[in-house]
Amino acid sequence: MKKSSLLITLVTLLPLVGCGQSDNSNTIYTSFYPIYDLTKRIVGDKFEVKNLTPVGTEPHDYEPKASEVAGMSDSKALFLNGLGLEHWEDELPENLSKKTYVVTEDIETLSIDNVTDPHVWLSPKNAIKEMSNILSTLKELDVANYSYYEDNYNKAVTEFNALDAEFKTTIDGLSNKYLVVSHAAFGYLCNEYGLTQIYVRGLEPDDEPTSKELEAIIEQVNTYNITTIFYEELVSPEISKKIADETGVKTDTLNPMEGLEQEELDAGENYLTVMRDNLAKIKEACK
């Protein structure tokens, strides 16, 4: 993962930026959209939840500004994915590190080329575990409202278990279990439901495949009768479309939920709706 070149400056500026900072003591910050969604489901109206990664921005590329670091330092907590996704995590100032929580604790991880895959949230079962970790943290932060958070958690678990069942039933009935995606974000989803992920790029969405790797992907598309090459809205589709052109198959989007577009948020899209849309597209591509 990338190393921050900015956080040294942020830490230096933090005492200055903090002057006059608005009160964020009832605010929980989240590093990117999936954690924001899962946190909101549990905290309800007891905390304000602010998502750090801007709309339409890849979390792999995001780096906090000095003003954001100052705001987080004045907040109740910062929730991170961990597993190397937030490359700036290790350079946070000490006062912020003490109120930083990684929501992926105790989740069994996968690796690609000996690098831990951070995309755990794309398994609904893992998302439930993340919400459980969020609930445990809220018991520490606000025990007086714990029963409220627990009720919200139980409601969310029911909804996410229903989503998990839909994935199992649908994917069990598919004849083709190969999924070609633009970057290796769907490993946990594929591992959970018996799909095989074939990826154009690695764990970083801006990784570029070699000519030999492209040839291998094209061969797999032909061998496994792939009908669709999936790409992401936040990543250039150029290579995916090139593969599709060479193999005579179509392209479509599959959302790794690293960040939703503003029009999606305005339309009320969320974790559950996006995952169901992903499932419908997988069903159509692999039937």
Second form
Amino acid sequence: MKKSSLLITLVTLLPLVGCGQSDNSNTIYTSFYPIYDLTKRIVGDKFEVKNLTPVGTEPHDYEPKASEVAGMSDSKALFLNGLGLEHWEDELPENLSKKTYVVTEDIETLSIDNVTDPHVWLSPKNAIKEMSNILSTLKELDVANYSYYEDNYNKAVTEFNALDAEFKTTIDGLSNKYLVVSHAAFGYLCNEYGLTQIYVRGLEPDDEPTSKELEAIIEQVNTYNITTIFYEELVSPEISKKIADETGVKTDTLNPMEGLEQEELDAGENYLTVMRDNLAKIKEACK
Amino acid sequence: MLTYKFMQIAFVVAILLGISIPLVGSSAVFKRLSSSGDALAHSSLAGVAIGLAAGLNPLLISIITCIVSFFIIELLRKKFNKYSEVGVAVVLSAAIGIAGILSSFTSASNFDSYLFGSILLISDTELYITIGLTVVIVLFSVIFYPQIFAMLYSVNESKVSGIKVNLLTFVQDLLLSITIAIGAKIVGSLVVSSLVVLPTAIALQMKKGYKFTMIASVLFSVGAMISGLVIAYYANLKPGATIVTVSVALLLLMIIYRGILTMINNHKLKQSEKIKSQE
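Counterpart to the form predicted on its own, namely the form predicted in complex with its partner chain:
Expanding to the full complex; the earlier chain stays at the top.
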């Protein structure tokens, strides 16, 4: 149903493409929050960066509206995460594929249950690689301002390296190396710093669990002396709450940064602050 | 299997909803509105979306939209007379449309928790609500059994004999709407809408009287709920979908059983006719 409805909107819209009132030629579209944040860091004020997935929406649930497809067609470029996260990628009109760039290129991917895990951005090191990809794309798009972008990139890399170092020292000092999360979004983060994620749902966050799945997690929570079950703000907390109820442990939120709420954006939250907040919560849960 | 509290609660809720849903669902089947369960379950989603978008209690709003939807279905049923299911389709479309539009204004996580209610994830509050609802439905069905039966037999005669037909139908409709709204949140709309119809459909295959049909439908639905849960547990399947599939399988078995029974009867009949003609 989703596919056909998108196609219909695309077909009816095609004649309108190019007649949009606003000029988008100086706009770079990003598919969802982390890519928006990373792009913004490099681009600075040279391009307008627009984020597609609206505030409070899970990127797995997002699908572009007709007006957004039109906007993308007029834009300078479209930055995607790839790795299957943007399930609507293949349905975009042909003319868009030329200005579509996947920012996760050359990043070594992990698999969960034989499916490529798209949540690469949750490791600060991967985020640096993504910014480096963004930088090379900008060299292609706007070589005149390259040194400006390079300066921004170097500045960001320093900040992200500092974050990486904080993660490394903090997590090295933790006694418990198990993290119970609501959906398997933290694979790259755990892999980088020697944690193991126990996940309630697989890569797609919403689906009815089976009794055995629930039992298995409850048993792991008991075995590994887990103190906190993490859930995320954009996914229903019911399963996590049930497990916490059954095992008598706490619940808390851990942000996979698939999208920020408006209050968080208003409060000036960004990749670095959210990751530091996550680290503080991991530290509290695994000490 | 019953080591953990979540499975114990699941079985309790399976039994309670197994009793209460067919008791209110049968009235819809007898009114030729079998698919209204599905339409109402979707209306409850639209209600959830309205509630979330307006910042009101989603369960309360979903109960209200369910009730309103049911009365719209009833109204359209009378308006379209012969094509009584038109109303169901209209309400279903409207509900999906409204839920779809409004869901983009609300946080997806909240919405999902209503869309994918699961019998394994029932909170204590939901358990108490289920107990309360079941008590009300069972009491209503037992106390008003003679009146409901009479009404089903003939509306006009019941009116003449002083039964408050309109009030009774209203309460029946109200209970059905509330059950579906609450059930959709607790066990998911899939399970609720199928349990409204399937147990009664299975019981009807036995071609016995009203009382028998009602009792049999309750037994079938409790049976389907429990065996669905058990099968799902051992085969590592999703419980909601398994319960529904088991119910459908029961219906098929019942139809086949009826078919074989009829064939045997026909055969016996022919044989006795043969014997008669030989004499």
